[in-house]
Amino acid sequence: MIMLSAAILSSCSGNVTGNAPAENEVIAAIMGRRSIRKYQDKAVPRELLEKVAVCGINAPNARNAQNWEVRIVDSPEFIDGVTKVFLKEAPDAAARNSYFKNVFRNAPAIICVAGAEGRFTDIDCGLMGENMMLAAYSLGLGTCCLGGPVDLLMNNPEARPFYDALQFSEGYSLRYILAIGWPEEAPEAKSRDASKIRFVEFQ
């Protein structure tokens, strides 16, 4: 018989945030990372963007199939061009957001992740994304995982040339986009419900 134990690790009881002390650098990065939506108007060196992407492709993946492709974009022409298409769809977006710069949460660069069809591709791409976000944080960079611009790039005819410019292989489709740049904010951690964690007792 399987029973869910109500006992939770004492260090994780109740609501927890990422402000708790960490015992090592990896845990510190996990607990300290935030989604960043305000970025400095400052380019990210390509060697750092590449380092983040390399950390991504070193994520675990099923059967080492590596059913992903990564495209890094730091072209203002690309970012501004997609933003112009977005503003045609949502002309009041800039008015509603006083710090609006672009559709990618104002970041100066983006990392686009595509995946091939496959049973485990979504999981593999998700693991890759977390690797990249933690690597970016460790380098002093901020990130935000985006889905909205994916729909824009894939479904808006005016945005299609930008999507095509990413040159994903046949059979691959865009899964998410990471905004990445130097953060201009330090948001507080949102609480997490640690009661979702339980030990399973099997008797």
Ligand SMILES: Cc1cc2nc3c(=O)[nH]c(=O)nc-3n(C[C@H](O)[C@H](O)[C@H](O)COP(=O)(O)O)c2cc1C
The other form holds:
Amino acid sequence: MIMLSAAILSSCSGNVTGNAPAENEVIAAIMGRRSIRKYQDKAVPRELLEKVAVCGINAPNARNAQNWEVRIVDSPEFIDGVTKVFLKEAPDAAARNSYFKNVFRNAPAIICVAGAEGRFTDIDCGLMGENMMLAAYSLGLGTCCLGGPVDLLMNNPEARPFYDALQFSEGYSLRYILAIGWPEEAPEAKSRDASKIRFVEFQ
Ligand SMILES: Cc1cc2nc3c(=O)[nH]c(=O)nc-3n(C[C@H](O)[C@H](O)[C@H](O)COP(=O)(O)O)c2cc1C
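Give me the form predicted in complex with this ligand now, not the form predicted on its own.
Let's see the whole complex now, leading with the same chain.
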């Protein structure tokens, strides 16, 4: 018989946040990473962008099929071009946010992840994403996983040339975009609900 334990994990009472003490560097990175939406006006060296992407493709993935493709973009023409399309759709976006620099949460570079059709592709791409975010964090870079601009890039006819420029292979579609750059903010951790985690007692 399976009994769901009502007890919340002893080490995680109530809400848990990234403020918890860290036992080692990996745990410190996991607990310390936050989504960054303000970035310095400073380019990220391509070696670092590549290092982050290589950490991404070293994520576990089903049958090692590597059903993903990764495109790194640091061209201001691309970032500003897509932003212009976005501002036609949402003309008040810049006025509502005094910090607004671009549609990619103000980052100077993006890493676009596409996946092929497949039962496990979203899982694979998601695991890749966390690898990249933690690798970036370890290098002092900030990131923010973005789903919002995916629809814009794929479905707005004026954004289509930018999407086509990513040159994903036939059968692949964009899953998310990782904004990446040198952070200009250090947000507080948002709380996490530790009651989502239960031990299962089975006798
Ligand atoms: C699949 C996915 C899509 C997301 N899309 C957006 C987005 O479009 N815009 C945004 O500002 N943040 C986006 N986020 C970031 C989440 O809002 C953020 O991870 C969450 O609030 C937890 O905060 P933290 O990352 O600082 O711990 C996305 C995150 C994920 C995993």
